[in-house]
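As a starting point, one isolated chain is supplied in structure tokens, in the form predicted on its own.
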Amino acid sequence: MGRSRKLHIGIMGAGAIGGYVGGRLALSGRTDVTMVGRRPLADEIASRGLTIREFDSEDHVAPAQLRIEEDPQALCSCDVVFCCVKSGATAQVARALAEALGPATVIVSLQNGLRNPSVLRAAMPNNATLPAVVSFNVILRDGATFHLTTSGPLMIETRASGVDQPWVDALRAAGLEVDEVRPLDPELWTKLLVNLNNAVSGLSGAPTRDMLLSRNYRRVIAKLLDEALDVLQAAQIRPANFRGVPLRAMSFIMKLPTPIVRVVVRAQLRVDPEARASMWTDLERRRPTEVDFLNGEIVRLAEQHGLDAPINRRIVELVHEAEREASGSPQMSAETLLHLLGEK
């Protein structure tokens, strides 16, 4: 990718995470953007622009600053493509990607979970896909509102040849906080601990601050997290620690009385009031969640170890207990998932 250009940049997804940094990149005017979306959202940015809200400021990007279409084959011409869809989706996404791609754009994993990037790698062995760790949260509001409401970096895995300095620098121009990280397994792995709340965010429908602020929601998110730090012990696997914190640390802090955990919370990172994961977003909108591939990777991974991991099985059969009701979010009470997870 020469410097003689303008990079093109595509967002495969154009849901919460990839409609922020995709508005975020066009707001720069450094790269041209092309985001792939569903026909409403598409409709609803090609006629009116989207709107980007942080804690102190708003920006409004016009349907000219960038391109939305439907079709991947929109995207033919990027030199990095970021793919923002769920989990669930990838494989087909893939397929699609690699009929549009040729072999010299750049893929990069802006998704949850651990498998994604090899799914990716799988349908476009030709292409180099990196995998990231979004650490901040968006939420997508009515009107193509991308709404941040979580600090934190965007880590990826960029080679070592320093070929990919130029679209890292567009994404630090485009005020994205970036960190390079090699290897980045241990950071995709403390992503997972902690979007383990997020299915207790979708079953509670409580907002991330108001979970954190909650003794007995704090109780219910510990369980998981120290269940799973189990299994990744005896599967001899080392999560980065977060934030400058070792997991079993936050585990410890979670189970401190509520005082305590506030300073630590406004100490580690910004929380919008409105903040929420996105699988409350899922079961409100009646779409499938992450849960196989967050709660169940630690499922999956204690199984292999010959071990079990009931805590987090049990969260998994309820949220697709939710799924299949297509109420939207159950809105359980701590206390109701503590006794629901065998709490006495």
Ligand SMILES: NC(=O)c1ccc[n+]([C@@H]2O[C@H](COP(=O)([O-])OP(=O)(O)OC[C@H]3O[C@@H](n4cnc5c(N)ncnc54)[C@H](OP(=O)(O)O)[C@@H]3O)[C@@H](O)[C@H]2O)c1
Contents of the next structure:
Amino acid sequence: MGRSRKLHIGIMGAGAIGGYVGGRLALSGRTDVTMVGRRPLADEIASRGLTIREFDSEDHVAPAQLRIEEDPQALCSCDVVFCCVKSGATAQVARALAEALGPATVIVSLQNGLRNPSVLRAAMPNNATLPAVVSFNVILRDGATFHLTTSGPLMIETRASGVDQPWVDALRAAGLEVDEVRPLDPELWTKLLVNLNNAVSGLSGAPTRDMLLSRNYRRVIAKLLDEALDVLQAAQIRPANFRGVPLRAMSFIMKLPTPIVRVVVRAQLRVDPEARASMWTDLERRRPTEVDFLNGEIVRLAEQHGLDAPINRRIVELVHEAEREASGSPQMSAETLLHLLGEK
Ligand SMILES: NC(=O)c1ccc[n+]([C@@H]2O[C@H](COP(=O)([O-])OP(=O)(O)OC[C@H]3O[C@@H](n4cnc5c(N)ncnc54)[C@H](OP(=O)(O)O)[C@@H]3O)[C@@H](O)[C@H]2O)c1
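Show the form predicted together with the named molecule, please, because up to now only the form predicted on its own has appeared in this conversation.
Once more the chain from above appears, this time first in line as the rest of the complex follows.
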């Protein structure tokens, strides 16, 4: 990476995560930022810029502070490209990036699920492709406003040689908390397990905080988690702790009365009252969700080990039904969900 010029950082997929990360980098002014996104958002950002909203602050990025295009070719001179599309779009985007990028560009998958880095690697075998875990949440609001609703670090499996330091420093200078973690697999599994509740958010339409403060929604989430932990145990996969808490303990806490959970949540997480998982956004926008890459991964792992994961399987079916109905979140109550998952 040449040090005589500014680093050039690319964002493939200017949605909630891409717009937020790209916007923060552009605000810092330390790097050139090019984002690739869809119209009309690209037009909106190109003409009026974007807004980054955090818990008690708001910053505006002017159009001149970044470049936004629709064609991935615009990323051809990037030192690093953050892949920020939904998992279902990765294969198509990987082909476009393979045409646009030279072998020196580092690709970082800022995506949920386990398979995206290998899909990117298969299309670009000569590029370094690094997995990452995004531990914060962002909602994209009207007027190109990227609203951070849950705090947390970016965990990235950087290379031990230190070659990734310039762009990691750029992320930190932009105000993003970065944890370099090697190997990242245990954290990727933990993120997947925590994300099992995205489907509950999508099906219920409930904000994350309301869901966590409802005992019956927590019972649904604990059922998904317990089943998944049993499958991982059978597969001899050991997930990392979540913010210091073992996931079995988290499941235990989920089943406790709400006043106790309220204290734990307050100590562990800063959650904006409007925070919702992106699966809710996808259902509301009539787009395919990532359920096959989250709960579906548990179903597949169970099958590989001669087991069944009926609760996660049923949740996958329910989300697919909601996708087919295309009328937004079905706004299921916790009691309906418990009933549909076989609770008497
Ligand atoms: N949002 C969060 O808070 C959050 C938190 C942690 C992790 N994640 C993960 O981060 C990843 C990104 O999530 P997100 O919520 O940011 O998704 P998103 O808002 O849907 O953003 C992805 C954007 O990329 C666009 N895109 C897809 N293919 C494209 C192409 N070929 N050319 C140009 N633009 C393209 C999409 O447009 P179309 O919709 O038109 O295809 C969409 O606008 C996912 O894996 C998600 O699970 C999200």
